[in-house]
Amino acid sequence: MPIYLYIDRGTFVHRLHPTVKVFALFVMFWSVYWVDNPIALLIPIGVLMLWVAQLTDSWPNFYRLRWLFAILVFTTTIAWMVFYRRGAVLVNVPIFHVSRLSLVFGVGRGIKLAELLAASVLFLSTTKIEEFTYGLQRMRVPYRVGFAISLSFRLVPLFIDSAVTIVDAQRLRGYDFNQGGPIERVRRYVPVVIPVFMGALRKANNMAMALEARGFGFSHEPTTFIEYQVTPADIAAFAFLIGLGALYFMLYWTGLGGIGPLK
């Protein structure tokens, strides 16, 4: 089972300058943040994400996370039907406030969370860790902060790999993780947490010693062997992203991105 999301392809999205990719992730988050209407969340930014996923061949990553997307939308919609108690009731259901407003608001919030996750998946499917670090540096993010952010993306797959290895080793010893009900199955994974945690501490200690041996922190502007040239495609993509972010802010400013009258 692959533990990394990056998919090596030669599309123009993969070839974009790292700074443009980091900026694209920021614009996606920015655009989704300002609107609540499901239609505004789907068109054009939702369609754009689908097009990028098709272009970059990122569907395997979305397929791996399909249940997480479904759970996000479903549980968010149900939760807001409990807490968002506005609008005329359509159906009398205990605890739930089923109205047009609660439905639209709940579905919108679910789509918003799903699109935040989808933007992250697209970014990690098309961007290497070193490109992420380079992009953060060029956006004037302090080197230590950028290194810590990129390091977290690098370490999470390693911890998942350690957990999978420990689970496989326990199964070879005859330990059955699928025995009992749901709570019992969760409890059976508790012994896996301790070796993963101890392994993480050991890796963190070794990495700290390796970084100190290489002079980490000696300079606030470290050099790099990799240089990325800005191309006309980068400039065009940057201009498009500026327009997309401005469009969604105008949808918020004019009220078109809302869910309508709160009655």
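What we label the rigid core is the largest C-alpha set whose atoms superpose within 1.5 Å from one form to the other. Residue numbers count along the first chain shown, from 1. Since this is a predicted model, take the numbers as computed values, not measurements. First, how it differs from the form predicted in complex with the partner chain.
For Ser99, a C-alpha deviation below 2 angstroms is recorded between the two forms after rigid-core alignment. The two forms, fitted on the rigid core, differ between the two forms by less than 2 Å at the CA of Gly46. Taking 2 Å as the criterion, Phe147 counts as shifted between the two forms: its C-alpha moves by at least this amount when the rigid core is aligned.
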Second form
Amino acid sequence: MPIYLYIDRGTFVHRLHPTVKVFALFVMFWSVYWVDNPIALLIPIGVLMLWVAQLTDSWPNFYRLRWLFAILVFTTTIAWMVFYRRGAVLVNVPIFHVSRLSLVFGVGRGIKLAELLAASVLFLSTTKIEEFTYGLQRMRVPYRVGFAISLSFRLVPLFIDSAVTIVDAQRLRGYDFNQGGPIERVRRYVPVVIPVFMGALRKANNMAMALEARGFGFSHEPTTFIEYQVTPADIAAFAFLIGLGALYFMLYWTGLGGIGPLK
Amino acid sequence: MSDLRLMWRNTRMVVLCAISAALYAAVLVPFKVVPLIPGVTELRPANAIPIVCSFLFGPAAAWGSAIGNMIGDFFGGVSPGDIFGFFANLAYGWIPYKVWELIGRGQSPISRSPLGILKYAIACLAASVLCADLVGWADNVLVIRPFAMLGNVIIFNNMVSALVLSPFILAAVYPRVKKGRMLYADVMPEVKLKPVGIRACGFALLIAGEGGAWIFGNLLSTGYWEPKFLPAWMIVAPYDKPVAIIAGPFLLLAFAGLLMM
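Mind pulling up the form predicted in complex with the partner chain next to the form predicted on its own we just looked at?
Now the full complex is given, and it begins with the chain already shown.
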């Protein structure tokens, strides 16, 4: 599993202001939230995401997560056929309520979740961690919280590396992580987690001292080397996103984004 | 509540928060052991980390749990429900040590007495149920997934890790952290506990609120109970409105109780 999805390409989307990218993620959530109809979910927002994926060359990330997308749509459709018991039954299947309405609703929910996943993949494919935290700070998230998020993102690969090394070392000693039932398999991870944990704690003290030596906490709004300028492209993208969000709200408001008369 | 705010003034707590978050995410992302509902959730050893960190780092672990889950979500798909997931995981990392401060009465969380184990299980269950309630409630209200699907799986998932993994990790790590004076009480001695009576009331409200939300969330989302006092147009699948109206106040009650602790 890749921990960093960022793909350095320097496209128009990559160059957008971090705040616009965070806002774009919000607009994707907003737009997808209001509609249930699979067609309204696919056009225009689904097509737009495919275009952005092509433009930003994010396909390798989508390919890596292809099974997650497939499973997400499938299981969501099945789950809602159990819980969304509306409409005339088409086929009698125990537990499931197979009707046109439950099928359309379930598929719509599946597409919705897949699009939310796609939005996050696109965001991570085009946004560096420092851009993400910069975007959060511009949205008035306190500096220390933004710093903790940024530091966490940075530490994750370090800890994964040490966990993988420990797993390999244990395997070399003949330790089998896949032995036993589900509970036993979880329990077998204890010898991995403890060394990772202790290694992390050893870093904590030094890290806190290093931060304070560099003046961490002296100012609530520290200066930064990275400055992002707002360009006409950012303003155009911002206006477009507002329009997209408004369009999807109108689809909901007029009922065009619904799934039928029972909605 | 003040501990969650005050910890941001302490550099060491900020670092411990980042470390808790990174540890959670680092174990969350690659170690997906057994899928429980494919594409939705899996048996996750990572869920042991917030519990362990909570007993060690207190409020730093609470924020760490929330941030770590957010990082994990970025690799499994984020959704509007993840905003609630953030707060649900905040509670998951916050409750164990708050409950332990009340019912542990100075006892070490690695105590192996039957009463100590029972208290530990209560602390973990209280955290798991509120986490599950909030995520299940939000996903049902946002019509992403039904409460009955997520609400129960999360409790099971969290409790398996909390009972099977966390005690072993805690037993190995707690004495060392204590010796190194890195426990939250050592790093943040300025945080004062509220009177026992207020905290006990808060705990009672927490249990009543999360228990009520779980029961009504399950009954409503599966359609087993159709509240007659609500208009008929509300009582239809996916039951988002009944879940919002009836389970919502119980969640507020639980959070009010948590704030009193």
